[in-house]
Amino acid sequence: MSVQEYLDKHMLSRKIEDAVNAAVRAKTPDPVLFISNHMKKAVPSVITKVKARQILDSRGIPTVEVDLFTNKGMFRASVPSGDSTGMYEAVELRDGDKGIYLGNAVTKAVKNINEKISEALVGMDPTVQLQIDQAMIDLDKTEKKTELGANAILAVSIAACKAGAAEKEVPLYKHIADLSGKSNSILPVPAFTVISGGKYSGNSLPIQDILILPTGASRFEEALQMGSETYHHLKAVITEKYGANGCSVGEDGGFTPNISSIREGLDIVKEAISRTGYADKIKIGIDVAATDFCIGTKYDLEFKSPNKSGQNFKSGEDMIQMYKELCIDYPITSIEDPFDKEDWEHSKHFCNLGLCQVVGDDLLMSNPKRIERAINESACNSLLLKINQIGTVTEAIEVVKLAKEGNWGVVVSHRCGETDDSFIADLAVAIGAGQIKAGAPCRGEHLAKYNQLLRIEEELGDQAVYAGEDWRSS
């Protein structure tokens, strides 16, 4: 399109004249700035350019970052990645050349954005998120986004969402709420990682995480304070019991003391909570990640121990009994992935006991078909939403609706390979998730999300509502 054709199409000559007249009427001291702002509002915004690059995530592993340009400016997004990917989730595209970043480079995904996705999206209205995401899905033509890469598609989807909010001149969470049909914004209860174990830590704790949930706080700001204070009290408890070496942290920021049993970990967390004076306001959650130590139909709770006793090789029924006892002895309100991702029978049995929230992560992988099955079979009652497992903002909103229709809770989650992008904070507020899991209250990539929630709460003012005790029904 030539310059003259563009001017004619958007009737810019008339709009410039209107802007000048408006500046004269307003008697503005800065007519150039006034006319510039007037024109920005007068001319519909379109996507003019999409530029991607390879950056490093919090683990020093490559990921995708996108700058999406419209008439209103530049909007940046970067995507996270997990340590492991499941067979039911969207596929992130990596180069596979072991000589460069050990095979983890994402230059193919970057090239797909710069050469294919950019061409398809330039000229589109950034507010039409559904059409933007559908255009990329149609361009990819595969069920799990293997052609373009879910990492490429999601980065552009998030950047477009930010551009759409700017075009509407509303906060990002408000724009996402509009997209999802929600009218009320809810500040989520943070599930802070405080102890890390599982296959990625150096201790002998078999489960992946122990978390704290400040459900008794009155505001998010107070919840963050409770989380931070408990975290630092826990550091003191660990130093006293295990020495300073026990205060090393895992990828999610949780401490990794040399503990070998779940109860040992829960005891020191309970001690830290008691020191804060918030004992009646903080609940405990555990992320078991049981798939990591499931062998056949048994669960090896000593899979990390060099000297196995043989006493902790448990059946599904044994695991259910263990969880029942833990829920009696500790203020546990949420258990994530208590069984293997294909152990539907024990998941159903345990969920139907109604002891606590049962969160599906590996069981679901944010996959709509898995979610539908789990709802129908009552295999869990809460979705762990990892947006990179599904690949677009639109599809993430749709699986949340599916979960809510099943009367489930929703936990918006980060990944262990994070960036400083705070998009999931706005997403959690917008969809009324009620819960957000973004790591420990330390390290920049985690605090980017928590600090953004502080800003949103401040912006909402008297209209701010913290999920609190209603964290599952928000």
Contents of the next structure:
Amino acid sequence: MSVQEYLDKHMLSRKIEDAVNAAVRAKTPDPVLFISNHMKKAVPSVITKVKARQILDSRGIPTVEVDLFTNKGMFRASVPSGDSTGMYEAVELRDGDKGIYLGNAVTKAVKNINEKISEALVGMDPTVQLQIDQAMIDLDKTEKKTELGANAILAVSIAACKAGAAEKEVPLYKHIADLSGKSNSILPVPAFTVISGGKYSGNSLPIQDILILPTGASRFEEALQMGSETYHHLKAVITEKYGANGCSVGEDGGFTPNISSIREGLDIVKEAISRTGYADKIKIGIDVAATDFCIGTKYDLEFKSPNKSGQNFKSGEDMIQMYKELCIDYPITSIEDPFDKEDWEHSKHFCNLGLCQVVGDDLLMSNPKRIERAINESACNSLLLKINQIGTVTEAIEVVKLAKEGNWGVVVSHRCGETDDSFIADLAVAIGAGQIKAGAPCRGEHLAKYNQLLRIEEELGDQAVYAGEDWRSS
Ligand code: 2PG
Ligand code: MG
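Having seen the form predicted alone, I'd like the form predicted in complex with 2-phosphoglyceric acid (2PG) now, please.
Next comes the full complex, and the chain you just saw is listed first.
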């Protein structure tokens, strides 16, 4: 189309005249800026270019970043990556050449965006998230996004979502809320990792994380303050008991003192909480990640102590007994993956006791079929949502609906390999998840999410609602 044809088609002469008249009416002190902003709104927004690159995540491992361009500007997104990759989740495309980044490069995924995905999306309206995601799903044609890579598809999906919000001139959480059919935005209760164990640390603690949940705060800002203060009191407790080198941190930012039992970890967290003065307002959660120490049908809580490992296996029933006692002795309100990902029987039995929230992470892998099964069998009562296990914003919204229809809690989660992208903060607010797990209240990749929640709370002003005690049912 020639420029003249374009001008005629979009009636630009008339729109320019309108912009000038509007500037005069508004008595603007800066007519050029006013007219250019006015004209920007008049331009129909379409995706004009999608450009991806390889960057590094918080572990120093390659991941995908994308710049999506519309007539309104450039919108950037990058995707996280996790350690636990299961057969039910969308596939992250990695090059596999061991000589380059130990096989972890993502240049094929980047190429897929720059060529195939870009070609398919250029010209589309960025507000039609469902169509954009569907176009990529159709292009990929595989069930687990193996062809283009879930890392490629998700990066573009998120960038398009940001572009859609800009096109509508609304905050990102508002746009996602519209896409989800939700009208009330809710600030989630943060679940801060404070102690790291399991495969994330060199200590002998078998479980992956001990977390704190400030459910008794009145605002998110207060919850963040409680989390930060507890974290620093914990640092002091650890220094007193284990020396300063106990304060090194693991992948998710939790301290990694050389403790060997769950109770030892819970005791120091309880001590830190008591030093804050918020005792009744902060609850404790644990991510057991029991799949990592399940051997056959037994659990080896000493799997990280070479001289004890394999000598004292626990049965599923023993594990249930242990959780029962822990829930009595500590303010535990949430247990994630208490059993192996295929140990449905003990998960069901434990969940039915109703002692605390039972979160399905490895059990579900954010997979709709596994979520449906777990709802039907009451194998857990909360979804850990990892968006890169699904691969598009639209499908993430769908699984949240599924979980909410089952009256479950929803925890929007980061991955151990993160970037400075704060998308999950807006997502958590928009879908009314009630809970977000984004690591410790330290380190840039975690604070990108928590700080974004501060901004959203500030922007919502009087309208801001913190999930607080309704963290499971918001
Ligand atoms: C988890 C997550 C985040 P990963 O188990 O909940 O901590 O770990 O990203 O390695 O799956
Ligand atoms: Mg987990």
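Rigid core (definition): largest C-alpha set, two forms, superposition within 1.5 Å. Residue numbers count along the first chain shown, from 1. All values derive from a computational prediction rather than experimental measurement.
*Asks:* For a quick test of reading the superposition: does residue 463 move by 2 Å or more at the CA between these two forms, rigid core aligned?
*Replies:* Residue 463: C-alpha displaced by less than 2 Å between these two forms.
*Asks:* Align both forms on the core first, then report whether residue 49 has a C-alpha shift of 2 Å or more between these two forms.
*Replies:* Shift of 2 Å or more: no.
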